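One chain follows as structure tokens, the form predicted on its own.
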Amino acid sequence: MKNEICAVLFDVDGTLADTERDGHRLAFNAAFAEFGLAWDWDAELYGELLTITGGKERIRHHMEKYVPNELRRSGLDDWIADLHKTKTRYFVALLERGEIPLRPGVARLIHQLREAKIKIAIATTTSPENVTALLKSTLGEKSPDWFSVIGAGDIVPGKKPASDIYLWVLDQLGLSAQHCIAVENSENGLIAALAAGLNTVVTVNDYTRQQNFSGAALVLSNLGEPTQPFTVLAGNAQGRKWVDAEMLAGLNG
């Protein structure tokens, strides 16, 4: 039975909670100040470097941009790992501070699809330590179990919107893509799950508000509350006004 669910897979950043902006942009910010680099990403320019995927090839990016003799330091790779780390840990205090929480509706949906026995995994190019930190400071210290399955960081070669990621969880799910559903918010992420013949909701951020959905089975404003409502971008929810298990379920029919 082809809409039978088994598994919902979600992006982290900017899907979970809106990490992006005020989360991952400060802590870069916090760590190029340590650096002793006078570089600063302000919302703008972070909206821009966010169409390249994975902090390090981010770094990267910006340097090939506009910094380009930096490129010239000695063991370069090294120096861009160690400035990645010395973020990451800016962000996790951002994290274990408490201020950033997840989306609309999340916390729910995931509630309730564990509840309705259907296994949970996570599929993101962000790191394992940051995935962790958000996981436990919005859902508590033992949510990071309830996920069958962790896709994050390095642990594939190819990063969004090439879809190793995905198919790297299916593989440790045991699952084919036509029983499992994507929940992404950007543009590349869509490539990546469509990719892996994932049916996908999109649930669109400020950053990510005018790219191309197209492809995906809905595109929506955030999951919904009952209380709050969704807005429909694009694609048909059938009257509903929040994402739950049995909606799930009618996309993939």
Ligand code: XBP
Given for the second form:
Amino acid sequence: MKNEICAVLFDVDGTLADTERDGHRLAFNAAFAEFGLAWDWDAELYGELLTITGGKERIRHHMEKYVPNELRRSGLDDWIADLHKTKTRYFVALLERGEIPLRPGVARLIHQLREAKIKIAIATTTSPENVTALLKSTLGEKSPDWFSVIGAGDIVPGKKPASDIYLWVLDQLGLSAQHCIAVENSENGLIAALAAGLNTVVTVNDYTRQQNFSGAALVLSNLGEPTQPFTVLAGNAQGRKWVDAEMLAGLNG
Ligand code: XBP
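Based on the form predicted on its own presented above, generate the structure block for the form predicted together with the ligand.
What follows is the entire complex, opening with the chain shown before.
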């Protein structure tokens, strides 16, 4: 099956949409305020905290590093889980207000893959309700059903850079990595996808542009549109200006 792609596995945050700085970050801060906490994650601090994947894990890491006294709370795990649930409520509400658009080329590529009968799947660290809300608010109410598999959140024990979520999605798809390709935006995501044996295209954003993407098939500014071509940051884009199914198949050749 050389040069054939059976499925494309998409990361979510930073890949489908720029959700972090003006989405997740604001939702975390709103939850902190609701809980009466004087914590405020500004855009710079959030960039540093992003190296820890998973919202609950990020909250705990912040406490360990900046407010260690708070770790003495009784029922800490449940308290973090409640705080995180509140954060998810704020984030979903923000998505439902349509405040976060898809990145360039994402909707076009998803529609083209569907027409070409290439499966699409999600492999993300973020919570499942966030994925559904983002897809519905940008691609329509029925769009979650377009995805053969949605792998999200705590469904696997190890979050990225562990390969767990990619291996789980491949298993659910019943496909081997060599017939699939991943689309990621961060070094942690790339490490996870490569460890699962997936050829990976990276589209960078402001938080991830300086990270190490060695091993990626291609590093691009974004997926590109005919009216808004991508910029190639590393790899051979075969002279193309936007990512489409043929180009992805060429990368797997
Ligand atoms: C990105 C993440 C997530 C989000 C927050 O995951 O690390 O933790 O920042 O989401 P990915 P939650 O790039 O794999 O999509 O608070 O729901 O964990």
